[in-house]
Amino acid sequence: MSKNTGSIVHESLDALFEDSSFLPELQNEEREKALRSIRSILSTPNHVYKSFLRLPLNNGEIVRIPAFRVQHNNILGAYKGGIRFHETVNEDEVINLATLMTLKNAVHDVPFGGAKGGVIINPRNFENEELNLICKKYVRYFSDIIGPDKDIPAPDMGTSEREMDWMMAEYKSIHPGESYLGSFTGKSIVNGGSLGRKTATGKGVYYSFRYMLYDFLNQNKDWLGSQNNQYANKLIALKNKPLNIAIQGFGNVGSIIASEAFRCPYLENKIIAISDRNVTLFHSDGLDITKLINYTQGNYGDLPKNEKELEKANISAKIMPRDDLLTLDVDVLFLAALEDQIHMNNMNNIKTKVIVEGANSPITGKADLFLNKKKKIIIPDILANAGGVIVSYFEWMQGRDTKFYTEDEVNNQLFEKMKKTFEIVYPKYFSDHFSLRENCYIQAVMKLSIVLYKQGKLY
């Protein structure tokens, strides 16, 4: 996984300590004491809950499945974060992801705190009836700590609107007569979900790149050219050529990124490679994304794996090993699969000029440092993949008011919300020595620190 979240907080505060505009009310020894308090508060979660869900299987066996809910910090609002169903889930991972949710909400000015949940299972190994019971048990075991004004879960890896519908129904049963629409987000539309929520993360990921290369560059070309900054020079050079794009992951996030890039009227994009858990598909002249999306929708989400399946899908492509996509010589690489995909063993072979993180922590800490020294432009997860939580916030608000937005209204509000963040962090990135990831962390920690101080939490 990427850099430890405790280190993120410490390094961000070290950078802010020398900034005279940051909490100017605090000076000398008082300032040092306050920053030590902030380090302690933001480096540790408020609560870590763990339980074992007792599950009778359809074959007659009884199993006990480890489950977690971590609540990191709620200074900005109710705890908020997804529930992950995956066999690699562990307590440290969930704590780390909950902390990152706190920082993500802070940098995008979303009035939620950070939380995360996890269940150690491979969902593919369970029948639907068993998964339904796992969802119900999760809500029962953690019913006292979740709720519309306490902690609001959402989908994550291995979960979807189906699981959120099941969980909300169980919450409603446990809390009769209480408000329940805002207890979970990422629900189906018929159950109070928001239009645009399913595509929000993928749309936001692509928008973070498009805004940098098209909107931001066009608005600031003269200023960027005067910076004598290697990142700025690389961005300007990319603007003047057709872009070869590779996308790792073709699920809910990756396929939406592909669709957005394929249809983008502002940039000349050519998607030459995509991959999923089985295979990489490559075509130097560009892949037909519409046909590939249609194929995956009828084949359990999988891309064509052999020549017979390619022929069936009427798609021209070269079949390559799954991980070969990462080291292709492309202009832009979108990472929309799992954590730790670029690491010490392959970082020397990364040829792309721009990396956009659609997944959480797809680049390890050491690889991130290495790639930044190589002047790769990296749009980090905390900035790029916040579309899901932003539209979850919109869904939560719609559930409270029982007044629902159109999909266009949701998308426009999403882009406006992300744009405000870009307008703060992109200029700093192209004018100082911090990476874009570091700038985002500094901005988030600054926001949290000021609120902690204003609320009297540092005494």
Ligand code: NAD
Second form
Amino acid sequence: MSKNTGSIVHESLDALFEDSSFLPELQNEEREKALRSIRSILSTPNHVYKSFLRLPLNNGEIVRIPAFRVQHNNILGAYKGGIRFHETVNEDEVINLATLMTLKNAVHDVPFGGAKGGVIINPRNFENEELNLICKKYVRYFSDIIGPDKDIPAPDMGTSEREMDWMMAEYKSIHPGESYLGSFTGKSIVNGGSLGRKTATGKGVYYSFRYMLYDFLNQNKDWLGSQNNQYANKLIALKNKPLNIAIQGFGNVGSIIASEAFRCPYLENKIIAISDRNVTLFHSDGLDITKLINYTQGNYGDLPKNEKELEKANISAKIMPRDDLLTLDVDVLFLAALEDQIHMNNMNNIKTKVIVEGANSPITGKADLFLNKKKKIIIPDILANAGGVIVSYFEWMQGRDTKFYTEDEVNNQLFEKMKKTFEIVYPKYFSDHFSLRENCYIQAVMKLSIVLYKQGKLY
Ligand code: NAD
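Moving from the form predicted alone to the form predicted in complex with this ligand:
The complete assembly is shown below, putting the previous chain first.
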């Protein structure tokens, strides 16, 4: 587990130990013992599975590809978490991401546990038939441990609805006569996917921000003013102000954040910078997001990266080095690319007032501490990017009922579910000394602990 997730789980338990309303039936030595047990349970995964998938390449060579499935905890329901295809996948990262899934589901009250999968490949280096075989092999090698009531994978970096369709089809072949629609989520609509699933993470990320800067701020302005707290003062200072926004990453999550921000009727947003794996595009008057989305759709997801491509996209922008986006003087920075983007070496240069984490763990533990000391408002991954798993839960329910919701129904239920969490954690954040991430972890750990205790798992 990364130091970040692990240490915050420990700190959450320390905070809960002091809270007399938390499990009041446990006192003194019994309380200490119970908290040590919870610490031990939540800081380790239930299972770590590793296989080397045997893959005959199209050129006749056989290669063995390392693949993981980590099941962290299932006290709240079946294990749930994406499968990542990326060359940097490693066991610690998969364990950390599985842990984050347990906590994310707990804080948003989604009845699933936490899991994660990973395959160490760069999918761009494989032909489609080879990728199809990798997906089938992943399901075959892990077929005993996955399923609609055991462990339900979903897409993550490097995988999409295409891979989920392939995997579900393989699951169906291996388990004839059994229900299969709930075995994978993030599938295509024609294969039992949910309307609104593709946009859910990006929409949820933007909503976590909009809810704080518009709904929560407007409804609680006087209360926030009375808190005399630096986070609350910072938030109030952003009220009724045009907001300069930068977005790192322009894939599934980043492009939806951008389009939500671009056409948001509630806030005066100006997206002055976006970046992808190649470049940063900047315009102080704001970028035309609709044109950029149209361009990326015809160009393998990449933004224009030179003057010729900008002209082709009919976009006026300055091309800057990719990582310059992170240190721009903006009001809000959305991180929607990769892990560890703000770290020891660039944390001193971060000028934005608000950071929203669309990606998982885009800020290292040390940088997170540093930025919190600087009183930057950070809306963390566990809170902001749960839209995907929430709509996955809706997809799983729809697959079981074989009754499907409209896109508006999905979006409305997504916002309602996230709002319930915001209503718990935002007031706490603006009135106590914990960061928003710590508040979310405390909330998640509290729920998991109470369920563990009530199910008799602490004996
Ligand atoms: P994606 O592959 O669709 O897009 C990633 C984007 O990041 C691309 O535009 C890519 O060019 C860009 N990028 C890569 N390296 C970069 C760099 N160094 N600097 C700037 N940009 C860079 O992936 P996605 O689905 O949008 O996921 C983005 C992040 O969000 C990942 O960390 C993922 O784990 C997380 N996430 C995704 C979902 C989901 O539903 N897709 C859910 C939760 C979390």
